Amino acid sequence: MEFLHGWMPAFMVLATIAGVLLAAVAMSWLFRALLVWVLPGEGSKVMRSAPLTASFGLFVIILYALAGIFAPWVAPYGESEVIASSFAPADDKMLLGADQLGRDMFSRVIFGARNTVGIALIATSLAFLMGATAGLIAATRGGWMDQILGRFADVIMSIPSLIFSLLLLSIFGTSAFVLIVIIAVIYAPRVFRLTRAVSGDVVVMDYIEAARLRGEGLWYLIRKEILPNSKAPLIAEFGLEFCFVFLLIAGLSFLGLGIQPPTADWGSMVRDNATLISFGEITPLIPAAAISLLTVAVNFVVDWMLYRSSGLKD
């Protein structure tokens, strides 16, 4: 008995475990059969052959993104709200108990999901606008141009990207537009050499000659001819560099350098609550599951993404 007896914790935990993971297959399953009911024609058809990770990775990413929308509505409380005093036990009006400041730890995490996410989206889609339009200027131009865009590309790839970024930020502050500004331009050189390459595939096609051969012009080249042949991989790389942005600024804001408070950020948070882990409470690692979990469902469905546009479909 007293080897069961210390046995127990351990079996309870694999218990739990297995009792998660079957949880979220069956959620996987069913969101799959809803979208592939809601959804028209080919979207079903493409849906009803996903596997279960793209079907779980698409709803944390809706959960996330409704959750960003309509955090003034969903959260029971402000985003900066001192409702009960310094690190709160939950109870039946805080489901997961107060912050440092005595905030409700739910409703920063529900707004963070705006702010965190948001900030990263908007960052990643001013990476992919510089990188891919200097790629595809540089694929379709050649010569100096190309030449000059993939040495400048290449120096700011050579400096680590989170030294640089605490650097830059160290120079011009802290807001949140330098903040964007500064990771879409570290980003960007990333982007610029996957378009670059993909793109250098497709403009030595005899169709690019044919189109040049009737006279058309750069942008009708890249808008027409090699931005559509080349958006698959684009498309996926987009989602990897999402998580990079992410992750990024949820470690600036760990280390006081990102999202300033009082705004809500689950890496702040982390930071913020971290006392509490010396005292077995589980509340920091909230937030830090909050990152990890969307991180994870981005990269199922960009291996979806890229199973798809490899060509090998069943």
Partner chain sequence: MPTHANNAERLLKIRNLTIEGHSDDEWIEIVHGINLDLHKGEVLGLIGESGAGKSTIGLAAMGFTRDGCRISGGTIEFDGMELTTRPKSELRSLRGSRIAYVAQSAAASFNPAHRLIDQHTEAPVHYDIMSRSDSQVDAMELYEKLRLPNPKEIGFRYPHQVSGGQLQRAMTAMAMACRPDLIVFDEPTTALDVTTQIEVLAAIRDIVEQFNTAAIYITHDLAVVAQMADRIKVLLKGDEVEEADTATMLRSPREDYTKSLWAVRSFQKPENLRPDASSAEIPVVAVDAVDASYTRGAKVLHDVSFDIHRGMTVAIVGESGSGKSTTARCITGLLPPSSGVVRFNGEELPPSYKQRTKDQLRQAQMIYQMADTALNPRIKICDIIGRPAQFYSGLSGSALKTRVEELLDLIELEPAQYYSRYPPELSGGQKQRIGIARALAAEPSFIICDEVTSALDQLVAEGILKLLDRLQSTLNLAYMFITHDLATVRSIADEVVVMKEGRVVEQGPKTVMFKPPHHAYTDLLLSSVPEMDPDWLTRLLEERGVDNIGEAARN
Given for the second form:
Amino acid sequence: MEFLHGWMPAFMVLATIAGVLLAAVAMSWLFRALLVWVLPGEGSKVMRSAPLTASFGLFVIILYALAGIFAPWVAPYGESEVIASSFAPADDKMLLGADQLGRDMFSRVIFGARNTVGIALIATSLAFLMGATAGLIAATRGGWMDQILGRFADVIMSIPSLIFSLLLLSIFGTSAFVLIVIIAVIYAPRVFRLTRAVSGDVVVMDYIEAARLRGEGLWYLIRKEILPNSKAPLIAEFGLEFCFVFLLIAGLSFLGLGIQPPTADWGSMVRDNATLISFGEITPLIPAAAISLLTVAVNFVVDWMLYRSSGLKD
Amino acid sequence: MLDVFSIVAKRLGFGLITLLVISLIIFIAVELLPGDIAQAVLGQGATESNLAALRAELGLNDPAPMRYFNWLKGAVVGDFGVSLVSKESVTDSITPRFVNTLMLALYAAVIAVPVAISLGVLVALFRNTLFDRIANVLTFTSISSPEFFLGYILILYFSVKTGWFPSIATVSPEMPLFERLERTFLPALTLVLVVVAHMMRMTRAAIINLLASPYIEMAKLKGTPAWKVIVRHALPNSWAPIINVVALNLAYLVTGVVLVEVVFVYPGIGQLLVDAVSKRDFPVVQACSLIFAATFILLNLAADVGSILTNPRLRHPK
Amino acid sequence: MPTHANNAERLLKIRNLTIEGHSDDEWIEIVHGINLDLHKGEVLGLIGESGAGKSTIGLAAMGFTRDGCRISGGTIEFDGMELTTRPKSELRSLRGSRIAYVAQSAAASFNPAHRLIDQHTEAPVHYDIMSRSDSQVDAMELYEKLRLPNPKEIGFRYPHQVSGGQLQRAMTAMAMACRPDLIVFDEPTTALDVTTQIEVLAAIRDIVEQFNTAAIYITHDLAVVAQMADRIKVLLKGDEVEEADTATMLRSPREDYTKSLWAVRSFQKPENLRPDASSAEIPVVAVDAVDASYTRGAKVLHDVSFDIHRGMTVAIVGESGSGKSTTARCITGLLPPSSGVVRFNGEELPPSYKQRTKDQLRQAQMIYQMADTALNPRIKICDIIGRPAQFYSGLSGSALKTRVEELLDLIELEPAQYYSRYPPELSGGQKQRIGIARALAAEPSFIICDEVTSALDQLVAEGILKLLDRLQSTLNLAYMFITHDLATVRSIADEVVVMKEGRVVEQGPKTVMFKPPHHAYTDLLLSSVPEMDPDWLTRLLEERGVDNIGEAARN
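Instead of the form predicted alone shown above, give the structure for the form predicted together with its partner chain, please.
Okay, now the whole complex, with that chain kicking things off.
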């Protein structure tokens, strides 16, 4: 019996995983069928050939976006509203129980969608703005500027991103603004590298040479000739970078150095409630699961987009 | 061979310069501190005389370039100065912890690398089958999960619920190896899960990338069996990207271990860094950052040299 | 030859073969019911333009389809075995042992990670036909038979250490390793220069005869197939047009399509001569003692000089690496010469395009080899053509629209139909016409045509050449025509400049250049172009001797 007792949880885990996977497959299938039915012409055609993973990803992303945007209306309680004793168990008012300060866990998870994802989105966008602009200019101009920017990016990228952000955070403090800027600065070189590579493939095309020989200027080349041909991989890369940024912010928050209380944030929620795990509770894992679920979803969609942009020879 | 030699030498030189630039960045970053270190340590309420005393003690009155060279000179011989908090030698507190971190990384790497490459070859061989699709979903899930998520799941099921492994990975230098391996099994497994998924995906991609090559079609048209097409014809040409991925992941094992160390309360350098950051113990932060960056650069360098050496065009010049 | 073949035993019998290709989630038939017979020791030439299904049929003869293709009907009987119903493992055991394949690009088809001889011995060892060491000895003998230099040693090199022509012969040797009954040659000389092509052709023909191997020889080049095949089958878009023995096919083709293929090489524009030396007309473009090198590289152009006069076509001829395209880059200013000047209407051009005025840029336009990469796939046709007109002449609104329609008319594309399409919706020939229209939109006086027809099928190429010729006479354009194809030179050039290794070897009016006596290299180049005569290769080998062709003859 002792032996069996040890194996039961493992079996339960496997059964749960299988169950969750099956449910996910069924849901993705339904969601895809819905999209095929609802979307007009072209979109419906695209969705029909989409893999289930992609439809699952889209579904999750849409769900998160709705939760984030409508958080104050969806969540039953306020973000930092204390309504129970600390670590109060779940009841019919609190779906997931209370956290270490007696705030509603479920409401904080919902608000986390707005805060954690929002900050990651802003940071990624800023990194893209800087990195992609520099990458496009470097690819188009070439020459010494390309060299210098490339070397600079190499150097920044050879400091591990988590370590670099810890170093900078220790110096500049931990406000949301500083966090966003630091992460954007750390990730901009990666975006630069990729944009440089993607547009580098376009820049060698004869049509770019033709445009150069016509006497076209830098901005015309970038806007009209290069960007339209590198849009697809760049959008996919945005998704990928978002995942990295998102995981980094979650990690920093988990270490207590990212988004600061009382703002509801998934990383710090895991940290604050971690003690529950030693009592066999899974509640602290829910915000962590929320992080991985969104990251998986984005990865699935990006994977599908990359496949489409490489597979279609248009 | 002269060719390979000069390429490798050039690469090494470049690595060294990168490291120098990074040491400069790390130094300057601390210089950017509003006020100075003394101000940061003593806070706003410090008296002028206390500040002056601390400045003198830390050598802050020297000009910045001179302080940089002194710091660098110390770093080269392994002397990173004194901790602001404990007043102990930074090197003394880092060394045992760095050894711990390296051991954990090695533990994970020894399991992860062979498993990842063989699984990568297998999914490439069975590409587009159900096996491949399931592997795809699972690896995506694994790389998408924060390390603390995986770590806590493992703790919940393998420690709290079953009691198979300890949840807190306390180790001491005199601990026997077997016990050490058992104590650190869960943190190592967490790392393995993340790293295997990534390496496996990249190995698969590197091989599949080559499958469209005419020489692969030629091998098939010579009647070569499918496994041999992959192992003999695709794999030898995928070494460069695979080596790169392995190095990248080894670097991750050393540097990304921070979160895992915190989850399992493992006495490694990552935890030290996190503590130092929250206590604003700058000499420790600088030292840890430099060590992490150096490890990262060294591994990347090894990867570059490895891919140069596996390139038949460079190994056998015309 | 053909009679002997008919008496021999039948090796391959394909009946009503249909093959489908996968695109946009649908299976589309690409080969529509082909019949094919091949007897032991016979060589069948499969000829057709791109998209004719030659390679697909050739691979199907091995029971193989590429990813995204499937055999949907018909039978393939190889030596009494039905291939379409065999299990995969049995099919695989035929490949390499009884049916072998020689690919178009040997450089890409040899595995870069292994030595040639290790790739050679793979199949014999795998099938237990020979031990590794026996197979190595055999490889060396085959290398010798194929006249590879250092046959004892060359197999121990890696693919990148061996030249293209040699690799192609090593691949033929590899195909012979198990002494197969049938070899499929898939355009084995298409990627090679003409002077190298000959030695490969001669070697392949010899060895196939020696071992009495049956072969399917796939090519788009009629003159080549005439040298190699006993019988020829002409294909068009997955259908058979006709089949006959080589001599009959060349002498009296039955079908209009076949006749039109034969007729391509007959187009010839009337030759223009330079104005008298006395009139002292200034050439449109004068290249004067130009040297050039790429950054930190060796010199690639040495003292190149030639003139291009108004309304005339100068063909720059040479093999790959001869410096033809580099010369064009010097003229356009993409690669500033290290010494020497380029003059335009007598006026010296700034070396880099960045320093040139808008008008200088407008006067010289370029048409590219690969229409696919020359047109931005995301820009509408009207904008591609309209942009130069807008940029240089400041046209806009309805004036611009009228001009674009005028240009589309000029290149014989219906404006209403093509105005707002995107390049990927067009065929190769149509794209090339758009490229021409874009050049014309700038109203230039000089156009560089860089291998403009070499990526196109012969009939389409012919249309482009005729169009260029008509435009030249109506607009009085000067052309610089870069090509490696001497047939194109014959049909369109007024003057010829022959280049080799970055130097001008010889230049002069076309009529003079195509008549002996020549410079030795020009002679080699001219005589290496296959002719539409089944005995051409045999005669040439007799004249020159087997050891004086290809790379051996170049130095």
